[in-house]
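Given next, in structure tokens, is a single chain: the form predicted on its own.
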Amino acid sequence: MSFMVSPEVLRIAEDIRNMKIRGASYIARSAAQALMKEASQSKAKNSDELIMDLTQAARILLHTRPTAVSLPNAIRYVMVRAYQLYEKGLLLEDLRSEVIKVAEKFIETSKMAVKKIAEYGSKRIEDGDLVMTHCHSTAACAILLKAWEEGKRFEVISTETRPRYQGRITASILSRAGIPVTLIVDSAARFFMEKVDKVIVGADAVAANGAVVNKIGTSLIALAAHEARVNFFVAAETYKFSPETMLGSLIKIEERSPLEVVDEKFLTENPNLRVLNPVFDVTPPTYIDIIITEKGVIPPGAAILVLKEEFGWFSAVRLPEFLKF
């Protein structure tokens, strides 16, 4: 029997885990790509073995990053359809081919979603704006790049986003496009907020009540924006909306190694010191003006309607049993 995942799946899983692959959109597409690789490279001798190989690959991928809802949603998209095809009795090569098509469709749909978000979001950018952003979001960057391509002229403040400095990626991308960018340390966000016209960030997850899980520090920036009466926009594809939250489940906040914050020498010299490194925080819907999705611009309170449309009220909102240990 097969039941051995391909080395490519293990590589992608490790790259997601250690953040070589980062950003909810890239994580989702990479997960779908990994399942596509497993389908094409599996040494299964029949459909039963192929579906078991895919299931094992899905389980490995699921446990790489606990907070990024795009990951289980991408896996759910591919695997539910894979099992439906399997239950129809498709033979090995037909099943292999169809699963590859399903994964390719998810990847293409994900890319198209970013383009739609850019089109809708760019309408919110005006000449002379000073826009603040935090961390690195493909969707948020796409909005700013689209607005610039449309001829609007504005400036951007990008936080460094410590401890892994993803904000520097954003600053570099926008700067290379010709957009004037100022890079600041995270703790200076409130200092500059009084000059800001709007804030645009991405999301790693959106809950049923409209709360947004994003890079640590987002909620503080949202609070500062709320205090200064600055519009706070979130750019998020609908596959980042968490169906589990419809049934009361909480989104788990990932914690990473303290070595991302301090070095080994510092820890050794301070053995009684505890260093915590949460990756994300939760921004309440009251601090969010709009969420820009590929299906349109919605208020946070409409998140539940998006989830209803995508997943139904209670059907198939949890990860299928075959993906659980």
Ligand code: RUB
Contents of the next structure:
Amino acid sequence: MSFMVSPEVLRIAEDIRNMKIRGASYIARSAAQALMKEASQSKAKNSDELIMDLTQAARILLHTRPTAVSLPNAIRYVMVRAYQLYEKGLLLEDLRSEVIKVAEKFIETSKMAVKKIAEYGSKRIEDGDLVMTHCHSTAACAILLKAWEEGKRFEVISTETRPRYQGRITASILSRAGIPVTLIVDSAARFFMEKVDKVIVGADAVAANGAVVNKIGTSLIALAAHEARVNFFVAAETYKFSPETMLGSLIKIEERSPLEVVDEKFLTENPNLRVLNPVFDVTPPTYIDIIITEKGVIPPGAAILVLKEEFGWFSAVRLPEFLKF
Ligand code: RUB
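Having seen the form predicted on its own, I'd like the form predicted in complex with the ligand now, please.
Next comes the full complex, this chain leading.
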């Protein structure tokens, strides 16, 4: 029996955990890539051992970060097919190469989805717009970059996104492309909202009722946008929709170390102080105008239909045991 996952899988899992690999779509593609590495590098002597090695790799990857639904969905995409092929009786080398193909297909589909979202989303950007965004979403950035490439002229406000400052990544990417960008502290979002024409953010997860889970602070920005009657758009590939929420599961909100917020010295000097660091929040569907997916633009209320099309009504109960948290 082999049951030793490849060092590449452990490295990718660690990079997801410590956020060297971050952002829901990059996390999903990296997980698929890790399974691909496992398939190609596993020392399994037969297909039984290979499927066990893949399962172990999948389990390690699943427990790296809890909120981005793209991660279990990417793993489900590869592993459900891997199990089907294994049960069909594929021999070791055939199973190996088929799993590699499936993982490659997921990565390709994910990249295409972002392209499509950029196409659909850029149509919503108009000349003269002031667009606010939060955190760093490759899908939201792709929309803005596409619109700029198409010749639309607009400005962007990017929140810095405490405590990890992913907003600086957004500001840097967009401004390097020539887009005028203003970087603001997160708490200034409402101050600027009256001048904003639309908000575009990404998503880590979309629930069956159309609620969107994204970087902490997103729901406050949505609230401010709602108050100011500013459109609030979400850019999300369909593999960020959570089938588990069809059966009432709640999406787990990741809590990270207080040391991302304050330093060790501050904690030692204030021993009675508690610092909490939830890194995502839930924006209710009532504050969301549209969700831009690669299949088209939908109102949040149609999230359940996307889930039904992707996974079927009873998908969650059919999940393989190892994918259940
Ligand atoms: C990133 C974040 C992004 C979504 C969407 O959080 O909240 O808005 O993941 O990103 P973190 P994308 O930095 O904690 O991973 O559109 O690139 O999938």
